[in-house]
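Take a look at this single chain, the form predicted alone, given in structure tokens.
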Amino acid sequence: MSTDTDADAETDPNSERAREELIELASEFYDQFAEGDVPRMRIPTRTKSNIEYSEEKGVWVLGDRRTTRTAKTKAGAQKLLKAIYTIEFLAQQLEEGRSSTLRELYYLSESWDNEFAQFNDQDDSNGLIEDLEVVSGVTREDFHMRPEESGATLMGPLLLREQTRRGEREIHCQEDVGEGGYQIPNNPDTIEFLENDAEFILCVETGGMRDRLVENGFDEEHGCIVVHLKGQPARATRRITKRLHGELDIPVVVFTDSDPWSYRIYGSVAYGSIKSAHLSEYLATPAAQFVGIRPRDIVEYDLPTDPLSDSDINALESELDDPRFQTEFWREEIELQLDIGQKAEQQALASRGLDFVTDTYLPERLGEMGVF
């Protein structure tokens, strides 16, 4: 490891804070041992029953319930042992200025000298990283932990500066990238926004629709940053969307298929997800609006459809009670979809021509919403 890399790690305030928080957590275990107490760790309960929708913040948040992980039981002791080994690994990783993937952490544990510290599967290791996030108040990105793969991209009139292992580089997200766009890094907090001419951000669920918009020059014609969500969006995708909105005051709209699972993709961008409720204020953009495809579009444009499955129907009925969808707009749309019994993909708009989505559908909808 070069001294330059070590120096970079030492001067990164987020990495330094992450390491300090991890060492402080380990110190608490040591102090408990020294005082003759049974080691323990208090963790907010991350179950659905302890997730609350905050009307004030407009996002999902953790409730007040806590659970105590203690070495009094074999299972509890083993989880604390795994936590100690993981803390040691992460602290060393940060000190050396290195990073690893969540998958690598799982396999790496196979080399640990205590078999009881090894993870049973990747869900086990992923869960522990989430525990450490909640307890320390530090994100896994600042632990230098990466997902195995994301690959989400953006395209639009935005100049940014990115920190890389080869130094800083400035990138214009239209002029300096190919048709695939700018790939969003695992930790968007390493990006500095320099200049932009963006009028709005359009988060798009599918790759096919993202490609159609770029091929038709929608981003250039309308000053639009097109963010490809790749289905349920990764944390990095939601984080950069929130930063673009919050720091540059750019409106955000979300464009998905017309089915209950796609509505939840919108909900994840706007209000956060139950799984990452401890990070909702860091990831969610409550001001994000839904542009479509709406159930009423299926009727008005006579779009090609597929019938709702039983699981679709159950999900829609569940969304009628979901606090994220408690508006007149969503109630009318969901009830209409249950009535017609159909769902449609974004690409169904191509039944009216390849240019219909960029020349007619989006301009009309965005105009109605006041985005244009």
Second form
Protein chains: 2
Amino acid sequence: MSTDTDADAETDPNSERAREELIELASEFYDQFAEGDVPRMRIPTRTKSNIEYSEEKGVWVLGDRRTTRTAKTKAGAQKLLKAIYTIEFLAQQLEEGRSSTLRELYYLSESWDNEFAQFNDQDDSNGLIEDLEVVSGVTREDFHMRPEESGATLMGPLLLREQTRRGEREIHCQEDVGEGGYQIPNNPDTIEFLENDAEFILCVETGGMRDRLVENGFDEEHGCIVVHLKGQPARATRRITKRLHGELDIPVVVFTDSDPWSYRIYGSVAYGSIKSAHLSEYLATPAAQFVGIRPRDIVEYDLPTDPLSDSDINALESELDDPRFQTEFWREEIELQLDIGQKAEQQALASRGLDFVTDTYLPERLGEMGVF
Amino acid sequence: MSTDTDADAETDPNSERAREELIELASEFYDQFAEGDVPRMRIPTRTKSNIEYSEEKGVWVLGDRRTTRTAKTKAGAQKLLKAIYTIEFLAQQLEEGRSSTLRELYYLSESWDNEFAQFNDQDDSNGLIEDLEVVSGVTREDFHMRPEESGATLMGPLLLREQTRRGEREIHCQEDVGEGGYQIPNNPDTIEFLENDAEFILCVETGGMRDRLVENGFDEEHGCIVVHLKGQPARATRRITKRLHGELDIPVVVFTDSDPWSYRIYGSVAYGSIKSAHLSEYLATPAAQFVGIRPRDIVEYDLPTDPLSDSDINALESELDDPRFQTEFWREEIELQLDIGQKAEQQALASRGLDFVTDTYLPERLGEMGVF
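Switch from the form predicted alone to the form predicted together with another copy of the chain and give that structure.
The next block holds the full complex; its first chain is the one shown before.
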């Protein structure tokens, strides 16, 4: 096994670059020591007040404010110590062509010889990995750090090649997969898109709707790549959506329930989230358009609904103030929703029959949007 | 599309049988009317008091108590009306070779012409589908009713053939899949196992541990089929586990966190759950053995832990009274856990290094258990 993985590491330029950036960080501490300075690390501040909406890029990015961690205080020294141990672990992991989960890193720190370097809890280790992402400009995926779960799937007219630890796999995402579809790996940058016959990408919030589209053959009939978001999408799902859009040069549309939480799902695909603002350019697809379910669909199609809860109303009101939703479209839709006091699920379209979504709703809406 | 699916329906004996059973149910109502009787349906009672542990089968089954639904009362008549509309929908769905989700059924009822037949909420429609399963002896899967989400995966030395709506797919669950593995479809009875080189089946609770085993090549090295449970396993996951065990004739072991909720996950794989007691013989694998994490592992390997919460303690105490856990093994382990007051996660093994689980823990434990 180790022979294979070593070979992979040598030929993976991303791993090599990630390793170099990490060692560069550590060597800065070394130079600071050598020059008699107190070691320090300057990190862009990752708070709500240092997040800016970049009109030019259409995504949230970090502002200019910086925090300095120095070894002058005991707490600061301990942070730097943890960073050094983590850098050593990551550099070794990359050299060996291995990977680990964020949770494993937390537990692994218990085996480190210096107990001050050990993490207190997983927020501590997760935060440090985010620090290292921000400072090094390398993504967590390129450190070979995995989340606990990803698990979203893709189905559509696309032939891809995935570089796995066991060699390359060429997979056609309709012909070589079962009804469950192609499982998106934790790091989709191991994928190369080889051939496709796709007209657009449709990101779908719920599993029930994803299954409906696939059963009705919507992907085959319309040259559509169906990406299942599974609620708030994992980084891997957002990353592959962005890459599909950029490399295949086709539209991305997002299809969710009609409630404020679902609009946030759309927002995280399109604009990026505050938590991962340092990665917006890597993860966000500003050109992604919102298909629905729209509050006006509730009215026009007389869909079965549930009443808005207090927390729904608060979330909608906070979206009215959110720069990401400062468009005429969103203001009208959100105000209409507050007015009617109702929300609806994607599957509420089934009240018009199981084929309504694929025969009527999506063709009409995507026609209006210029996607068809 | 419809031509294909019609063709599938004609050649699928399960669909044909399911349709006949449903129509048989409806024709009983017809006969009752014809004979001047008030229509009625006798249903095994699905409450905790009518669930028995079958020593012989090693699973939970329904007892002999029956409830009678009759049209003598308005509520009873409405239940039967809903059953008739649902039967009509399901029979048509099966005839057309289609399927739908439980949630779609609920919404679809809004389009029915008789408003008394419409469901009040999803518990109402889910409950009726369970009634029809119990009375007809046909599983939900054979009615072509899907859950909202399934999404578990499988990786291992197994070549299978899945009958999809788009034709047959032959997939090797190591060579033809990416690192994410093979996505188990909603109805695994569409799968035929063709060839395998498997020694045993390892069901794993968490995604992080599943990824660790796959990265370390545990499935390749030991001829192991790794089934990801994803927490409390979906019916599809339990069904494929049972079929793999029965048809490949190899041991099943279950590997989870060490806490009462995880022991219930083991219990639902091995013995079946109260909610689906009418399906235990279809879903449960009584021969499944528990690998760990065991409370004694916490002590022996000095694993990082969290303290038991009050609800953990209550759940452990209720397991001591549960007939499924009335063995010396479980009594000792649960009493030890209450004694030490601690629980641990699978990934806590990483505190001994990333390879400890595959190089030491699992080989030792599976050796003791006679699986290796």
